[in-house]
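Just the one chain here, laid out as structure tokens, in the form predicted on its own.
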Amino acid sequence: MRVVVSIGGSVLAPDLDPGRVAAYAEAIERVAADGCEVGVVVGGGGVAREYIETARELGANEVELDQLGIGTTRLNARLLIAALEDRANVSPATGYDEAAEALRRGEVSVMGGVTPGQTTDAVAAAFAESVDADLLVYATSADGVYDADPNVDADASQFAELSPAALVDIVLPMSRNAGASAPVDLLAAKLIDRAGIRSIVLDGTDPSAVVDAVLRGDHTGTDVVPTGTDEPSYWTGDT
């Protein structure tokens, strides 16, 4: 099975841990090790809100902004990295086919953000379009898709499962309102659905969470499922 695995920075590296980093490697090691081939994005986090914020104060503009959060993401990326060792990609890939060629070389291959204008939930979904993944996991500081931002509405109910389209109906509103928490953008919503790539969005604050939902279709998040599809035949063990 192919899969993609998106971390938030917030997840990876709240606080520059290095035994979270290397949980989290050890979890994309096992993954590994099972058979999987996997790619990773990793996010920025707060430390990437904080440049953003204090270059903002200084005047830069929106691109250069999103240059700076790039930046991040792909620092967060070499982490991860040093903590895989030799079994991931040397240096975060910085575009699609690179990030394809690393897996076709048998590496778990680790990239960052792409492009001013993009998040790293919309990189996720179009590295696993690219590489007609199975399986794309978003790994956040969410437990899943709620029908309203679970922060500010104590009566919101999380979905158990619900369509790709259905999944872009619910950003989209969440897209609108400033401030709200949206478990994936609009984008990347977008792209799963028009890719129908199956897909999951889980609380990643146990790495060991993502090994469940890859290997075995265990979590406690929201499953994203095309319609017509099977589970993976990688889970029922009829690969």
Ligand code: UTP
The other form holds:
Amino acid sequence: MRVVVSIGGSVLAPDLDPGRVAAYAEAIERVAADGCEVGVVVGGGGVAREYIETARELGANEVELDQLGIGTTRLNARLLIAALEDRANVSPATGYDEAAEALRRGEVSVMGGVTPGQTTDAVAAAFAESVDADLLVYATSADGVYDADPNVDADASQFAELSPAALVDIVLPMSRNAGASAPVDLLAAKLIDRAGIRSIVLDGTDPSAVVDAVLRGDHTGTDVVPTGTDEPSYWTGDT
Ligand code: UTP
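Alright, leaving the form predicted on its own aside, put up the form predicted together with the named molecule.
To see the whole picture, the full complex is given below, headed by that same chain.
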């Protein structure tokens, strides 16, 4: 099975803790050792936000701010690469072809951001589409997709499963509402819908949650299931 895992910066490196990055590398290695081809997209987290806020006060424009964000995602990606040692590409892929080439070489293919005007949520969806991934996993600081922002609305309830089109409908109003935090951003949801990518949104605080989700489909987050698709045969042992 080919899988792309998106690891939020706030999940991989909320602070610079080598133990945490090593635990994530170990989780990725377990998935690869089981026979999966693995792509990883790493986010920027709080460090990216600090850089962006500082540069904004200095008068940087939005593209310059995004470039700082991209730089931070690649720094975090390099941390994961350091922990994966020779299992991963030498440096974060800077584009989808480069990332796909690393997969073809049999490496864990790690990348961060790519281009201004988006986030690594969208990078992960585009990477998954470009390599025809069977599964896309978002390891985030949210524990799934809710019908409203659970940080704001105490009555918000979590979806166990929804379609990509429903995901777009959920995320759309959140993208208009400054301050509301969508578990996956609108562009990513649209790419998932357009390409029909089976996805999982889960709480990535514990890296073993990613292992259970990828290898067995077990998780407590949200499945995003394109209409009319079956479970990956990897889970049912048919491959
Ligand atoms: P993230 O993907 O970490 O953004 O990229 P985020 O969703 O705000 O972070 P989390 O999920 O809360 O941790 C950090 C920043 O890098 C820039 C954007 O400015 C983004 O906010 N970026 C990232 C790009 O401009 N292009 C990319 O392809 C990726």
